[in-house]
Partner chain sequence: MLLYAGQRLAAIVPTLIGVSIVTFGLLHLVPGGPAVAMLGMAASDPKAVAAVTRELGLDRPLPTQYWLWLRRALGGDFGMSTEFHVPVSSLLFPKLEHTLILTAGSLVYAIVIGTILGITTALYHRSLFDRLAMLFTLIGASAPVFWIGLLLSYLFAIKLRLLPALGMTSVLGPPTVLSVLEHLILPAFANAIIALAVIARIVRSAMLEALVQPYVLAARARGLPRWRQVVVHAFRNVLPDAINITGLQVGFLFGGALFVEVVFGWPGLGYLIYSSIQARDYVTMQAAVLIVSGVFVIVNLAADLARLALDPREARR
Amino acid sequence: MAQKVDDALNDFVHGRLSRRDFVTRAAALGLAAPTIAALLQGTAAAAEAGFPITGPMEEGSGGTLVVGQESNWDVLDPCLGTGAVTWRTCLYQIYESLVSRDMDNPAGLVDEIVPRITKSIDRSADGKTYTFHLQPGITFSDGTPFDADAVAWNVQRQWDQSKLGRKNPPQFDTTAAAVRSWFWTPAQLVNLRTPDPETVVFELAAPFAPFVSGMPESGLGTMGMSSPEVWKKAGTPGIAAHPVGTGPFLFESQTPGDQLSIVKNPKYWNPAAAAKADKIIFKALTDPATRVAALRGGDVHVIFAPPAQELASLQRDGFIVTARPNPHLWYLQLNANEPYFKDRRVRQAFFMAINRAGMAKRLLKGTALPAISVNGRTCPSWTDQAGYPAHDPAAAKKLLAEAGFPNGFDTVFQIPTGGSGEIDPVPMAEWIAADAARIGIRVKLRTMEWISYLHAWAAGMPAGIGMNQQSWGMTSIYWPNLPLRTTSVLNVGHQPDKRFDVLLDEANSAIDEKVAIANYRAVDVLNAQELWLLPIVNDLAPVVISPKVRNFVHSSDWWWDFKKVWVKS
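Output only this chain's structure, taking the form predicted on its own.
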């Protein structure tokens, strides 16, 4: 189906198919109306801004691809590494996840699970047993076998069996279990069986609708499979120091905070999908101006998170700017412990004061879309019918007065100066503060560098902080559990409404995916009424590439699959 949707979408983008005809064809292929709407809106916005979704496509191979990253990468251990930059930089290239999505599909249907190291997946009728059938004959790059025992070993590094009254195996890592608890705790895994070398059986205590879709997400699930032999020889530090997986690239070297190099895996298990480039070098260039200068100077071939104001100039100079929707959501969380935000009318007024469409068009130069859902535009439960209030400063000012704040109030907005997926946070926060001031809310910005901010954000908002911000989101329907469940450690605004928990429990336990999606959309509708989480914009994630780069497909996710990319001399 993906190829047929791809063809239809390309016909629409190039004017060979009308909007009505695309909708008719997409519906006939089985796409739901919200998915069609997300594809149309996001793709049309990128096209209107003059951004294609691929670079030049050409058969060939070779060269060294140099990539300028917007931040440093985390630890190179698939159980411990977090963040999109880490996954994009190394984990997706060296390791392969038990569950994979199609990262090279121009149609953007990244919710579609594709065969990789897992050949197929069966689910029992009661939704509690998942059987994974592995590809036969795969080895890790150190020559040891990738099989059912290796999968079990990796899962047992992060699955805490002591909660079931069992003893954890030697490779169990308490930090890994904590990092991945967002997935394994609600999944309620009670048993893991390996009946033969090519079969892994997961048994759950209850149905868990996002069990498969959550696995390939950064920060969730099984992530990449690492060689047990590395741990046996060098322990957990050895895994991060010299990553060994089954992927198309091999780790070569790294200088943390500066540069990381990977090279083509000459013995990749799937020769038809072997890497095209000889080598990829990732450079941590945290300053946007430095990234642009490195691209112009020929020191890098690709840059992520380019400054929006530089895009037109870069295009005029022959560089290619690609963009497309992804799971990204730039959002605010309001502190329920601050007296003024306890009143729903105040939360509504604050949201209605923010001109999200103006921010996306004028400040961000068309590189983002105003967000209208807590879900990203690639998520099956995304909807444009949740009912978020429109921008209306006059009505917002009236609501404030009704709530007892005719003269507004003072609040503090905690914001990072940059980071993974952050777009341009300080100017965006200044835009929000200016909009809020028009209805009498006086916002003071408190800025922090990214790593310090992450620690402060994860700790939850203390008294005196009215709101903070994050850039996240998932293609998996699981996402709303993280910021909106009252018991979640990432409910950093302490929202107290247990109606969210009820809807999330119903969604998670649904056997029928349509029922799960309907309940996740109900969560969105409830948030549109209560507004504890304020969706601001969805990034189209512009990437700028040199005209020397071939076969770059702009992924509809947070990370990229660089297997097909090569550099023409």
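Next up, the form predicted in complex with its partner chain, please; the one we just looked at was the form predicted on its own.
Only a single chain is listed, so you will not see partners or other molecules.
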């Protein structure tokens, strides 16, 4: 039956089946109404943008998939690799996390945490102890056992115990701890026990609601398990040079900055979820026109980050464009220290001046959706009911006059020229500046190269800068803690409202996840009133695939799972 449901869903997302016909067919297949509703909700946003979630679906296996990436991957070490491209390229295929998300499920059950190398998780009644029961009999691809000791070894690479007055073990890595500090610092892990080879117990100082949902945030996350044996033989550089995990693919070779090959793991511990393709080759093709040429020339089967203006012509030529909501949020933060933004009415007026729907549809050619929440669309606490004001230039101009700025004011918008997840920041900033000018706010753009920008952004906005921009977001409910907590280093606009902290504390310490989600939504509602963070658009992250590719399901997260994909010769 699952195959029939997949077929129906596939026909629906490709426009071959109307909504009514899909509901009728799904009901006939015995699906309950809530399930059908969930399926429709999952596909609605992508359908709204006019792109399917999947390519052709067909049982089968084999072939070599060639993927054109928009940038280099960096370190092939699950503790040190940071970029989404690194995880998508290689790490998610080779390493496995204790838990995962059902990212390549076309039904769109995006926030569901699914077991992977963990069989089950028990949480104590006080919410402070998590017991992970591991799948038995798993080995790393080098033949060494994946067990509780291996989990503890991996956690101790990135968990800084010196803060607890203990000595870190030899495998502890300063950079890994720095990259993962966003998780381990608030999680307040105080003890890690391995009572038997199949059990790992995490003891926290206080309940931390996002403890499990934060684990699959792989790019900045926690739980890609690598073989301790590799480190024992060759140290930290050995892990990046010879990645060994438990995943469905094995590392074959790489030329850094050019090409990386992985092959099917013939001894994957879960044969039902084994890789379908024989091999995947990733190519780093940083120039968008080169990626398109490579796809058209048949050199690659999949390209990421295609130029929006090429999508229609690629579709006409038989290529398939897929897209899907994911945790991405393109947002502005306003500088609370600038006098004009101290007045809430000015912040509201500025937000109401921005035509986000127009930007998504016209400038970005439907490859993004207007953002209506501080959370990404795949986050369980995402809501379309937060109450962000609608685009209304006339009302915005009136508000601005009421706030004492009838003739507007001058401000500076700091933006990068490009960067990870940034879509097309300069034209987008120009769009915002043009919209702001219509209500009298004169925005001057200050552009910077990406790493220089990150450096400046991380330092917080100085006087004279009115706003800056960033792209981020997590499927984990934890995300609003980063930009909106007054004490967070990511509160780069210095928003001073302690009410956010109270709500976030209540959310983080909630034992019932429903209570946590309700509090995170309350944070969103508060931000919709205060507007320190302006959600602008959610990228649908379009991908173009060759018609030869089978079972390609657009991921609902920053990371991708390629195990179901194969290539028809």
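Computed from a predicted model, the values in this text were never measured in an experiment. Numbering follows the first chain given and starts at 1. In this text, rigid core is short for the largest set of C-alphas that superpose within 1.5 Å between two forms.
> Core-aligned, is the CA shift for Asp317 between these two forms 2 angstroms or more?
Replying inline: No, shifts by less than 2 Å.
> Core aligned, does the CA of Arg442 move at least 2 Å between these two forms?
Replying inline: Yes, the C-alpha position differs by at least 2 Å between these two forms.
>> How about Val537 - superposed on the rigid core, does its CA move between these two forms by 2 Å or more?
In response: No; that C-alpha moves by less than 2 Å between these two forms.
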